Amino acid sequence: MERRRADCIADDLEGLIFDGTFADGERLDEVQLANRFSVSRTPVREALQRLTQSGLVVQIPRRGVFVRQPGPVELLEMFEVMAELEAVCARLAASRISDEGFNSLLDANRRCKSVVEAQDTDTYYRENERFHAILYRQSGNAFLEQECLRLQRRLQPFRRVQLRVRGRMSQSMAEHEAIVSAIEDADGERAAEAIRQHVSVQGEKFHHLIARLKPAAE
């Protein structure tokens, strides 16, 4: 129960950072946040740890926890690396995925589809994470899987906010279908390109993402 409360607080803090309530460089005080959310300091501390893992805040010894917004160039570079890592996963998974793994991928995709119909972006993000994690595992490369999971945590807040752009969930679902089709056909190159296009934030997608984050930078 306490863990779930910490996740809710972390989600709320992400929103408060993105809408500019907490500015870049601002110190986040545990006591003040505990009062704000009417909880003990424990779930607040756990929420801040999650945000530290994603890099949205930084903990400085003997000083505290501070908001740390990456600039547009750094953000673009991180998404660029994520897209290429996932492309490798998809290419390898196309030839290495087990029958059980493929059935899990289909199940994750069905869950994503049902959430799109309900227009629930937060639940879609969680199901989407599961879809991607299955591909990481089915690449058959444990080191690659861990690197993808590490960067996935780093980009979590930004990938979540992307889904709030009008029409993005439906577009994401269509991209999932292309990925699943390529995996089913054991076409590694097509799977790699499909997921690269799915993850990357070039052009209009990057413009929309930066527009969502703009208040925090002003």
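All figures in this text were calculated on a predicted structure; none of them were measured in a lab. Take the two forms, find the largest set of C-alpha atoms that superpose within 1.5 Å, and that set is the rigid core. Numbering follows the first chain given and starts at 1. What changes on going to the form predicted together with the DNA:
- The rigid parts compared between these two forms meet at a hinge, and of Leu144, Phe158, Thr52, Gln69 the residue found there is Gln69.
- Between-form comparison between these two forms gives a rotation of 36° for the smaller rigid part, taken against the larger part from C-alpha superpositions.
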The other form holds:
2 protein chains.
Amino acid sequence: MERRRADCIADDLEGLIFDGTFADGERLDEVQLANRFSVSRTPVREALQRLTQSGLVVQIPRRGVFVRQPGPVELLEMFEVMAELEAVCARLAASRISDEGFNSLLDANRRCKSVVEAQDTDTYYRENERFHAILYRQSGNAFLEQECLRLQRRLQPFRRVQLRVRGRMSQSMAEHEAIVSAIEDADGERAAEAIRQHVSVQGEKFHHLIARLKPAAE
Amino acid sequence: MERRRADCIADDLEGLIFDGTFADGERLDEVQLANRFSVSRTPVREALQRLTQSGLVVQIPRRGVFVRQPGPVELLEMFEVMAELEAVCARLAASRISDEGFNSLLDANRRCKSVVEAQDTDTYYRENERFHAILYRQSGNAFLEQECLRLQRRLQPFRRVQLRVRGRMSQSMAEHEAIVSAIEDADGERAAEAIRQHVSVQGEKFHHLIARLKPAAE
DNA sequence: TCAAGCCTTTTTGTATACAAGAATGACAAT
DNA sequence: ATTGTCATTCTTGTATACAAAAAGGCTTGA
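Having displayed the form predicted alone, please output the structure of the form predicted together with the DNA.
Below is the entire complex, every chain and molecule, led by the chain shown above.
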């Protein structure tokens, strides 16, 4: 499956918004972007439409598109939905998971463990993502899996930041163990509650998230 | 907020796909559509991109866009996700709903009831939709509300068909009562289970849905 | 008869040109 | 000084033109 320019531009723009090159509320000028990427306005407009659909920018007809970073409230809401979606995955997976599926889950968890010891947050993030992706898959619902991946992708930059908190990685691992154990026992409710705790932003995590958010808000 | 041509075309195309004017797997020709709507290819392409994002069509680079009607499996998966999302709404609403919110829920339910007696499926569908929308709102999570509305919209044509089944409207009303009662008692788990039963496609509902689907599949 | 390669046609993707609405700034009136 | 209006400029939305890739059909060779 080949990629068109518009696709690449959409990805690049996504990155530029995530890393703060374009601040919240900023207008994305079509001709400027066209020059920056050395293309005409057409593929730029297509890329902007994509970002509109994924919620990174908001489009006001005949005004332009503006970067829309989620505020603290919206972010908490998104994390709450992510937690609940993953809880559903865990509950379904607890009864639907196959033996191979459970083995791959164990494997992914082992890889996380080995990374924790190396204190490598970036690699841990990737392996953690894999662990969760397997859970989505094992829900046995491909549509649910897609929705989870979509939201996971959207929350990616914020989750990354959270891992930087001291001791978070080992805590995260402990939570993984609880999830795996519940699924091994085919205890859907316990698995759901475990992953809900793992993903949701409460207590200390709440403060850390808001604190990290502040710089972007100013 | 004004609308551009591309927006109208997207809406029209959505309708044309829902009502079966464009069959599953059919290629949507850009120039044909441009002629049909008396516009150039540009707004047509924008509209098609929108439909791609909402999942009604699939776009294969340098090949074109093709209508993609969900098959039985995907449909069941979508209904399962809808049921779980609404269950989350109900559970959250049970503890977060305000007095005014609960009153509006009661009001929406009363309106449904009066329509059932008139045996008007179309109006019932609209009022039922309102009832559910209030529940989404009362989850206290605006992001969750949006996600629910999005999926509700996507499943709309299939839900409509289900209501046509004899006796379904009164059964639906009984389920509403159970939901309202659980929320009144602030019993989140009971409310979640009640709405899960209400939305999910099982037993008789499963057969009816598949049966209605057949004609479109051939 | 079938397959491979080439050429034509069709269709998508991108660039450019044009139209229409919105923002900006100057000027006049109160 | 402030506000309202008009004109200019800029930006978005749409149309058209062009490029490149894919589809379809033809010929040619076995």
